[in-house]
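Just the one chain here, laid out as structure tokens, in the form predicted alone.
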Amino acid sequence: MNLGQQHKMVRSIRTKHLVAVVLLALLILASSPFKAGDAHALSQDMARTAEATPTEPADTIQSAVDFDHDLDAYVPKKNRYNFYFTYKTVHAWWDAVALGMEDAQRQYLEKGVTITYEYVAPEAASAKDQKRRLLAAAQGNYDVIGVDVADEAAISPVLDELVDSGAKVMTFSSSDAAAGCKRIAYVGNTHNYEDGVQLTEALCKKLGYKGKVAILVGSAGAPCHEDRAQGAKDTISKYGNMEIVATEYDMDSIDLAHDLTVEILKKNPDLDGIICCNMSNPVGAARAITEKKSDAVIVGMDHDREALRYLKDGVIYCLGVQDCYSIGFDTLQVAVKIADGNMPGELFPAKTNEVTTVIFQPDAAKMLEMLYGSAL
């Protein structure tokens, strides 16, 4: 089955449980940097939490993520677009946002509207990679160049500097740029620190608000990854009897986490638990802690399969799920609007904001079978 039969098929189901297993079908053979048209798999305010209850865990996974989505009554102006699209890293969590972009491009395709767009990044995050591909896209033939910022201090000002050359530029996925920043819009999650805090909030309760507790952060200068630690950190410094032991960047990577996990753990044996701010690294802590025996407990972020089949079995206490879909549904409708010379107002917001549910392990199985096909 080619893309366009499977797109064709996942349409015509129109159940969310459905779509959503044809679409992560994909997620799982996606592996290298994409373009549009590529197999890709799997975020509309502020972020909603909720501990789902062991009898309500199909209402919180219904709402975690959104795959069942119609384009606005904007018309384009154009009926072609070209786009161009950088983001962090290569990751399975910008393959998901990929998946909702595809869909909105699939559906200007059967309004008569043609949308093309690079879709790139490094293979580790980068800040002096991702202003050299800007700058390229910047002597390109595009509409609008959207980012998912790497770093918001040394990228911000570059954003600027294409603005006021004329370029069309958002931001998207998880990372806004610097406040001030001359970009038009930003479609993505808005609220990074409160997810630090929701997550952390939720582990010093299970702690009885008392610990030791170490802080793996991610990629350093990534404005997801540092805000929901400094949310972390600030959430524990209102508590007298917990104590945070180590905070590490493991770039984003399962085995650097790990290490890092062994590490801390060696240094730390008491330690009571681990706050981690990306999708890689509640897997690499859950490695570590299995195969240390510890009974530290783990939150972090995101839909990994192994990070959910961990939360499942009870080595992860919850995680704060991103609605990926959405985001990269509604990037591609913005960036229409913004190619058309429309500015942020009554068309789409200056900043859309998108959905992260916090779910525990009563969610992990139906979130594992609507995500993966299984609960496995």
Given for the second form:
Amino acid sequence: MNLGQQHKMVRSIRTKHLVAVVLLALLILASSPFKAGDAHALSQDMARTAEATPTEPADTIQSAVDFDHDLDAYVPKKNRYNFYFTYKTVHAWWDAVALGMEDAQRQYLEKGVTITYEYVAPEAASAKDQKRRLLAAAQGNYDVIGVDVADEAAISPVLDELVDSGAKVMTFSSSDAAAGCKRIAYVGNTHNYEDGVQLTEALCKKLGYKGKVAILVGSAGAPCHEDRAQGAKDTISKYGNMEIVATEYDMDSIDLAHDLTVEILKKNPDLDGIICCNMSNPVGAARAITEKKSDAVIVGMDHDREALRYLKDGVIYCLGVQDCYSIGFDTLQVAVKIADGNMPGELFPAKTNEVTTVIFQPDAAKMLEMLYGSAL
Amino acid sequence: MRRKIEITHTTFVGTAVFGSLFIVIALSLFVLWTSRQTVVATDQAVSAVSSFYLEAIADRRSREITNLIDDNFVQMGEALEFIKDERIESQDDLRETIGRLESLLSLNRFALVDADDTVYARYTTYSGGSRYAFLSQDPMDSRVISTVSEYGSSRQLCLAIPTPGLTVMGKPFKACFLQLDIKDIVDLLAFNDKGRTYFALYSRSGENLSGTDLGPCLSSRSFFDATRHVLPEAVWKENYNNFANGLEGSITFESDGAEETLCYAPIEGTDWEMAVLIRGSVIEDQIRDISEKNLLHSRILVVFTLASVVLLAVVLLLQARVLAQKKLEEEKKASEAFQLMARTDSLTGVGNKHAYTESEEAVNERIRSGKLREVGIVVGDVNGLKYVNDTQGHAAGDKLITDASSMLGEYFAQGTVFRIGGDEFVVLVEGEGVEALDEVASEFNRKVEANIGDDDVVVSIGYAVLEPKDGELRDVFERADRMMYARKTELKSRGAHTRE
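Same protein, the form predicted in complex with its partner chain this time rather than the form predicted alone?
All chains and molecules follow, beginning with the one already shown.
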């Protein structure tokens, strides 16, 4: 989120949702530990969450994903840049991030700045593969190396090693490195834990704060998925009549998410809800409960078209939609600044926060229309 | 008994005017009738025409897209051949080559794909497995036409061809492809269409791929959703099946009181349907515009014709009048010439006996009325005419007469000369000529006397002027005549030839 949007958001909060912000801030402070990140970013996070509070689904579709970006006033020092980006796994979520990067690249090109970059990932999330790619990239002629951390424990030391060897390293999109890592900056979701809390709160309210729930996490070790799952667990633990009956990892596979859900339903036919922590979970879970005619309430993440269709049809209760386009756009802008030798401060923050908007059934058609050009 | 119609100037003009008016009115009525008949007939034909018109447009646009696709496949094939011949050793080389090919062959977002589904484009190298479903075809053994809906509602038409055996930078490459933004295709079609009709590209599932607004009723919604409430169930199902099976068809429905016709046709090689819609009122309006223009032209024609006929009639009448006047003048001149000829002596050109008689009567009238108080007469007789005729021939005699006439005219220039007999002349003098008569006559006589010796023309003259006692010119004439005879005798004594 750029500064203009942040200021606009702040004004909006102050005038429209001041009370809700205070109440929710107190709730979050009381229920969860802060993750690494600056206070400013967190305030923005809470603001968007307040806007999309499940009790009053706001019409925030237009601001959920911002496709209208312009480069900021920063003037690059060079006219050619070459970057290397790697992320967890080949998946539509990162394709959305890629489109934001491509938009920024086109805008730089129009200004006479040629940016070339690699944006690659393995077929399946793997810290080992990511480490191999990063080390290989360090031998290449790249101005900046960016990474969406697959496993913060395994990758953070590698990033430190690269920085020590003189490489300019940043993290982006869904997962930052571990606290204390020497990476220069992070652009992406800084509130994965809070996203998990919000989705789970919505589910709990829908279920009347009682019932059995399952958690589908995503890739084991992926910070974003693990943080959301932790947020979900902490929230459930607050309510005595709620129980987590299963926690499974689909490794970002829809088919695996489906199979795991079928298995969970087999063992827990009276399952009341499923908390999905990534983009593939809700699709697989929705397929399964449709197939098995279960009444389990699904809350999940992101903007998969099939998931949005399930949301429109009422199979999925709510989705936390991240602004992937802005993540991609801002990532490339920050990469240019880092390549020019800039450090976090005036030009860019150590963590550039991007918003997550929780949307409900009434918003689904509009979101489908906006993201895919059709409500179908 | 047949009545003979007399053609007069009035009948001529009346016939011209009424004839012209009749022609103009008949022409006007005919034009009006024809225009209205055209509008009525065209209105009736609109519905029938709409379908044929739209089918033709849908087919044409479908072919345009098919041709666009074919052209791009050809270009991509050429690009591939070029790459095979290029020495590409690094990613930078590959990017530069792709950039050159995009520029040279006008390729849109051309890229190569390696065996790991990594996409190599001009500026980026990225994992494409999840972005391009068609890459999952394994093996890709023929050309692929695929619609890719990207996040952010962008829709791309991806054209791919397999590249078996292609190795670049030591890596095997499985395919190359390019992306055509459907919005660009739509813009191209819209440009060609010039905004006459609505159109949209749909997927077989009814999704509006082009995002174009198909009129106020269907807008940009799904074809099936949008048409469900405007068509009877059976018709809707039939079209649903047509659409899903890639067939062509058409529907007509009412929207806001206007009839709309939509035709759709499959686009070869794709899973798209091209739909074209036109509101009946658009055709009607266009035809009405044409009719009104024709009517306006007809009115202008009628007015122009009327003006032309009137102008022509006026010109003709003026010309007829001028011609009549001219003829009248010619007749007058002829009459005057005839009269002149009747009053002129053919030999000498002076007035003849008839002219003198007319003049005498006129003078007498004036004398009687007291308006003329000064008038004189010179009576002349040519001496020796018979002698000349007998001795020198009549031609010489005629010459003698004309010389005598000329001599009288020369000396008595203030009077009017008449030849009243073979060798007899009269000069009628009025006004100032009367006062100088004595002097002129003396000069004349001196000349005559000189001519006797020269054997030239000799004219005996006598003259007299009007006296109060004279009742008419004849009295004056007789005195002058007597004087002339006396002079003739005198001249004879001087040697002049005489009749005797």
